[in-house]
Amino acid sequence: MEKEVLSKPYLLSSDDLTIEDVNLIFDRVKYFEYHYSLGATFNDLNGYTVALAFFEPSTRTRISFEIAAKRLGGNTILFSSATSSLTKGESLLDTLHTIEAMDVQIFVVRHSGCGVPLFLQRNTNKIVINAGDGKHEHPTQALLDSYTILKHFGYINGLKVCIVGDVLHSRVARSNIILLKKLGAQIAFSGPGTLIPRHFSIWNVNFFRTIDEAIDWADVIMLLRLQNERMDSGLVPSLSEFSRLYGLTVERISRKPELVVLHPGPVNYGIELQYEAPSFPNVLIQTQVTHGVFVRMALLSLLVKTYESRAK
C-alpha cells in the first residue's frame, strides 16, 4: 500500500482527525481485515515498542491495543502505576522520560485526569494515543463505533444516532459526538436530566425524555454504562427506576427490529440492557470489540508512517 499519512502524528481527541484521516484509517482497517483473514502477517511496527500506560482499569481497550501492536510485529510493555516509582513520589513527566529513554516510541495512555495525554504529548516528540482521559475523550472508541456503523449500513451521513444514559460522565459520548457529527450523522441524547450535560445545546443535538421516543427516532442506539465511580450520589433515584425508564429491553427492541444497538462495554446487564437482548442480530456489541482490534491496527500503522515522514 502507498505510504499515506495522517494530518497529525498523535491522537488525543476526535478533533485531531479530519474526514480524510478517518477515510484513510477506515480504508486501512478494511485492508487489515481482508489480508488477516487470508493468514497474512504484517511488519508495520517492526522495531517499535508500545507502552500501554493504563492508570485506570481496562479490559477491551488495553487488550485490543496489545493484540493490534503484536499483529503488526511490534513489542509491547505494560506499565502499571501501582508497581511503579510513581508510588515513591516520581512525577508523571519523569516516568514518561524514563520510559522514553528505553527507546519506547509509542505511548497508549489511559488516565483518570482530563488532559493527561495532551500534557504528555507536549513533553515528548514520540507518539501519544489517548485511550481515555477522565470524562474528556476516548477517540479510538469513537473510531471503532463509527466503523461498526459504517460496516452495517454502508454509510454514516444522515443516520440518526441517539446516545442513551450517563452522557454527563462519558468520554465515549464526547468523542462520538465530535466524530459522528463530522461524518454527517444526526445526534440525540436520552437520559435523566441529572446525567445530561447542563449546556448540551452547544452541540446542537436533539433530546428525548424517554428511551421509547429515542427508539422511534433513531437508526442507532448507543447505550452508555452508568459510571458510578465518577458520579456523586443522588443523580439517579434508583437503578431499578433508571432501568425502567432508560433500559433497553427485548420488548423495546422487538418493536423496531432494524434498530442497531451499540455499547462500549462493560455492560451492566439488567440496568441499561436486558440480559437476553444480545441475541438480537443488530445488537453489535461483540462486533464492536472485533472491529476495535483492526481499527487500532490501522491507527498504529498510520501513526508510525506519519511519525517517520515527520522525522525525515
Second form
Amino acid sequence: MEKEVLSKPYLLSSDDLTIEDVNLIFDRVKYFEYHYSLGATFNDLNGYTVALAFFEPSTRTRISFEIAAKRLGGNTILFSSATSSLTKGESLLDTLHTIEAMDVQIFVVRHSGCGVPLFLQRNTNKIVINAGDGKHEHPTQALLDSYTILKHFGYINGLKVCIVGDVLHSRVARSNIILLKKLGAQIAFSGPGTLIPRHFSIWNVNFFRTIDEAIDWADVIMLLRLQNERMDSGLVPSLSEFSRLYGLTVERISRKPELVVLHPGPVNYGIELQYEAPSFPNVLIQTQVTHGVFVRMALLSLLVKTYESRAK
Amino acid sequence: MDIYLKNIRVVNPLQNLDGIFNILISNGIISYFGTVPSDSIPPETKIIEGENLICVPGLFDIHVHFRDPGQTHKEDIYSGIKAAANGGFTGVLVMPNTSPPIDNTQIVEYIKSKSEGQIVDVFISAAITKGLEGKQITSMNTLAKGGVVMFTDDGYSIVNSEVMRRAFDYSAPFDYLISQHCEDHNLTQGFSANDGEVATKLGLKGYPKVAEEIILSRDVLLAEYCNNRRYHAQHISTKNSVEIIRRAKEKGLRVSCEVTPHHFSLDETYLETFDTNYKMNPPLRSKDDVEGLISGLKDGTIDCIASDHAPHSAFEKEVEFEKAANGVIGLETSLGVTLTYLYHKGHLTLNQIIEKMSINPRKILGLDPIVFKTGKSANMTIFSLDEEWIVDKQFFKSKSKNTPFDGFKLKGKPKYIINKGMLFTSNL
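Show the other one: the form predicted in complex with the partner chain, since we just had the form predicted alone.
And the full complex, kicking off with our chain again.
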C-alpha cells in the first residue's frame, strides 16, 4: 500500500503541499468520484466534528465543505461571525479555545484577515484548513481548479494559464500561482495596472495588457470577481472600460473555442463574463463547483489520516 | 552613596578619552578621576570591578513611548524608566502621542513631576499641532518654557504642507527643533507591511517606501525654504531616505535623523510567519534598505540610534495580524542589538556607537554634553562589550513584552547606569 498521509497535518497555504501530496489528493478525489457514483457511503470522518468557522460571508465554499464532511460521516457545526460573541468583542483566540473545548477536531476557517488560519493553527493542536484568508490564500480553491484543469486536459505540465482581473486583492490568484507553478504550468496576469501587484515579478509570470492578448497566448483563462468596492474606491475608472479590456464575451470565446474558462465565483455577469458565455462547453464554472466537494472530501479524509498517524 | 569604579575602560569621544581609569563618585559627583587615593575611599563604598567592562557617557534614547498618561496598561513613566535603566539608558525623550496628547503644559507638568528625582532623565517632546490633528499649531513658546525640547506629531505625520510651513515659520524666532515621523498617510491606508515581495506573497496591504520619502523630501525643502530650520527625521527606514538626508547635509542644512535597531538588523522576511512582533510603523524593509541604513550609519548621515520603544499589551498583539497594533519595544535590547549588528560585524567603531547613542541625541536636543572629570556630575553607562546572552523577555522591566528579539543571541550587554548619585544594576 502506498503512503497514505500528507506532509503536513493542516492546509494553510498551497505552499504546504508537495507534488506527492497533490497526487495523493487527486488519486483520492478520483476514488471518491467513482465510488460515490456507484452509491457507496464513507466513514472516514466518523467520530470527527468539523467546525465551519466562517468569519466572512461565503456560500459555495461553506456548503462544499459541509457536504464533503457529511458525506464522510462527520459532524459539522456552523460558526458564523455575525451571530457569534465576536460581535460582543470576544477575541479570536478565546473563540478558538471555546470551540476547541467542545471537542472539535477540525477547523475550516474563512476570515477577512490575512494569516488568520496560520495564527489559529499556531494556537491549537487540532487540524486547521484555510478556506480563504483575506487577500492571502485559498488553497482548496486552487486544488479544485488544478483538478478541473487536469481532468480536462489530462495533464497540467506546460499548460498556459492566464489569471485575469483583480489579481492584487485575490487570494484565489495567490494560491493558484503557487500550486499551478508547482505542477508545471506557465502563468500570466492580465488586468488594470491598479489591480496587478507592483512586485509581481517575484512569481516570474507573464503580463498581458488586454484579455485579447491573453486569449491568444493561453490554454486556460482564469477569471476573477471584480468587487464593487474596487469601483467605489476609484481603482477602476469605469465598468465599461474594465469589461471592454478584460471582460470575457461570447465573441471573444468564439475566436478560440478550445479555450478553457474558469471562475471561482460568484460571477459578476456583464463585467468579467458575459451572461451567455457559461453555455459554452469549455466554460467549466459548474464543473469546478462539483469537483470542489470531492476535492474537499479527499483533503479531509487525508488530513484525518495524517493527524491520526502523528497522534500514534 | 559612594561608588568606586576600579580599573575600568573609560571611553568618551568628546574628550578623546579611551583608557583604563579609576573613578570615585561621591553623592553623584566625580570626586576623583584617574587615580583614586586609597585613603579617600569611604567604608561602605560600592565597588565595581572594571574588568571586561566599559564606561561611557550615559546613553540617550531620543524616541520612546511611555504611554503615560492614558494607556498605563502598556507602560507608565515608572516602568518606562526601569526599562530604560535596565537597557543602559540614563536619558530618554518621550513622544507626545499620549492620551490626552502632550499639547499643553498641564501634561508636561504631570510628566515632569512624576519623573522628578528618578535615575533616568525624562525629556519631553510636545505636539506640533493641537490634539495631534495636523491643523492648528500648539503654543510652542509656552511649551518650550515649560521644558519641552522638541516638537513632533510623531505617528500622525503632518501631510498638509501649509501646516508644516507654519510650524517652521512660527518656531523660527526661537529656533525650536521640529521633528517628523515621515509618512504620507494617503499612501499607507490599511498597510501592515512594507510594499515589497513579502507583502505581495502574503496579500498584505503594502506601505510603499515613497510614502516616507515624499514627506521627508518635502520637509527638507520646507526647512530650507523657511531659512534653514532645525529638523529631525524620526526612524528613517529606506535607502532613499538616507540619500535624501545625505544630500541635505551636503548642502549645509541643519537636518538630522535617527534609525531604530530593528530597521538595521531585521528585514521584511521576518513577517512571513505573520508574527505580530515584527509589525511596526515604518515596517521592516528589504535587505537593500538595511544595507543603505548601515552605510548611512557608517558615513555619519544617520546621527542617532533610537529604539522607538512602543509598548503594547499581549491582547493588542495576539490577534489577527492586520488588526494588531503597530510597534515593538526596544529599550532593553537596543544596546545589545547595536553592538551585535554594528560593532561586532565591523560596521561601526565604539566611538561611533557612543556618538549615536549618547552624544548626538543630546547635541540635537541642545542638552549639556557629558564630560568625565573631577567635579562634574556622574552620568554614565557601564556595559560589557563581549558578553554573549540570549534575550529573554521575561526579564524585561517594561510592562509590555512585544519584542522582535526574544530568543536572539546577542553580544554585548548593559550592566549598570549611574546618574544623580544613584546606581542601577541591569538584570538582563
